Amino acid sequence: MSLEFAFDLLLALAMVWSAWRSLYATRLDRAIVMFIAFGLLMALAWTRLLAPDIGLAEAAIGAGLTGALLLDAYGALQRKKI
């Protein structure tokens, strides 16, 4: 078995845990979290599939802006609730 391969095996494993990490936590905090770290995965898939400009369109837009206003809607949630 290759490096790589071991990697990429390494990778799908990963993006499928966070995943389903992500679809079935308990607190919406943590899936928001599980959210933006699958994102940054599936960016390193994507480039490792030799499509960069993809994956980067997928770091900047998937995990980074969609990350940053789920995470502002949680804290309008929390401030709502006090």
Given for the second form:
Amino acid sequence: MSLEFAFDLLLALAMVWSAWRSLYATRLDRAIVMFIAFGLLMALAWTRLLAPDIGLAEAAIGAGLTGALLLDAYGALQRKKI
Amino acid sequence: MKRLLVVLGAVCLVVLLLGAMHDLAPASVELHAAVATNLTASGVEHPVTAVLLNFRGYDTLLEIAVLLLALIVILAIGMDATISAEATVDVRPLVNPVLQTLAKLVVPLMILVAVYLLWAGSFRPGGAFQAGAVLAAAAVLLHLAELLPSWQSPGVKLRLGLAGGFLIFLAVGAVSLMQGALLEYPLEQAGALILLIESGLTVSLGLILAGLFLLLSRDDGETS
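Complement to the form predicted alone: the form predicted together with the partner chain:
Everything in the complex follows now, all chains and molecules, and the chain you saw is the first one.
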């Protein structure tokens, strides 16, 4: 088993795991953090698939901007509750 | 029992999908070779940029139009939120000085990275969308560090910046339509025209993506 294959396998497993955790997290903030982690892993996966363009966009938009928006929405929800 | 059925259905679907993936027919049109042979005529050296801004420029034009439309809709439905934003008293918690200093250090570097990505787009992975996303991330970071207030009501300059990329793209399209086909650049000026469009797109995309954040976060007062 080559090193590259091992890395790909690890990446795929980590992606499925983080996606699962972000869907089934009991706390909303943990779900958001897992979603951001999933976005970063997705960017790595795109780079491994020889599409660094999509990887860059995924890291910036998928993980960065969407994550910031979700965290902002979470903060707004928390403030409403108090 | 119900759970078992669901799991069974999911497993069947996975098997079917794997089977479909296994005997996938080869692509009927060999686009890879077509792009490679026409790359010299596109004005750029990177195939992805050539496809996005030359061969399929129409798609990119519509893409930026859709993004602009999304932002206009946000502006339209978010107007009534301004009253509540003004009514809230300024009771911000203490600003984190570490975050502010870090933001001040990092944002110039982010702008540099954005310009590099824009420039690199012509010969290696990069381009307007990635550069715009980095610019937007810089604006969001400034806003979260409370160095940049949220956009209460966009002025003329901001509106021009938001629409500018699309307008430049549309103008190039209109000129090329008068001289021949839509978005068919003359060979000598193709590189310069693509760079012009990409520069406009970078600024506009950065502002639009940042606007999705900065216009929405004015709801219930400032984001703390």
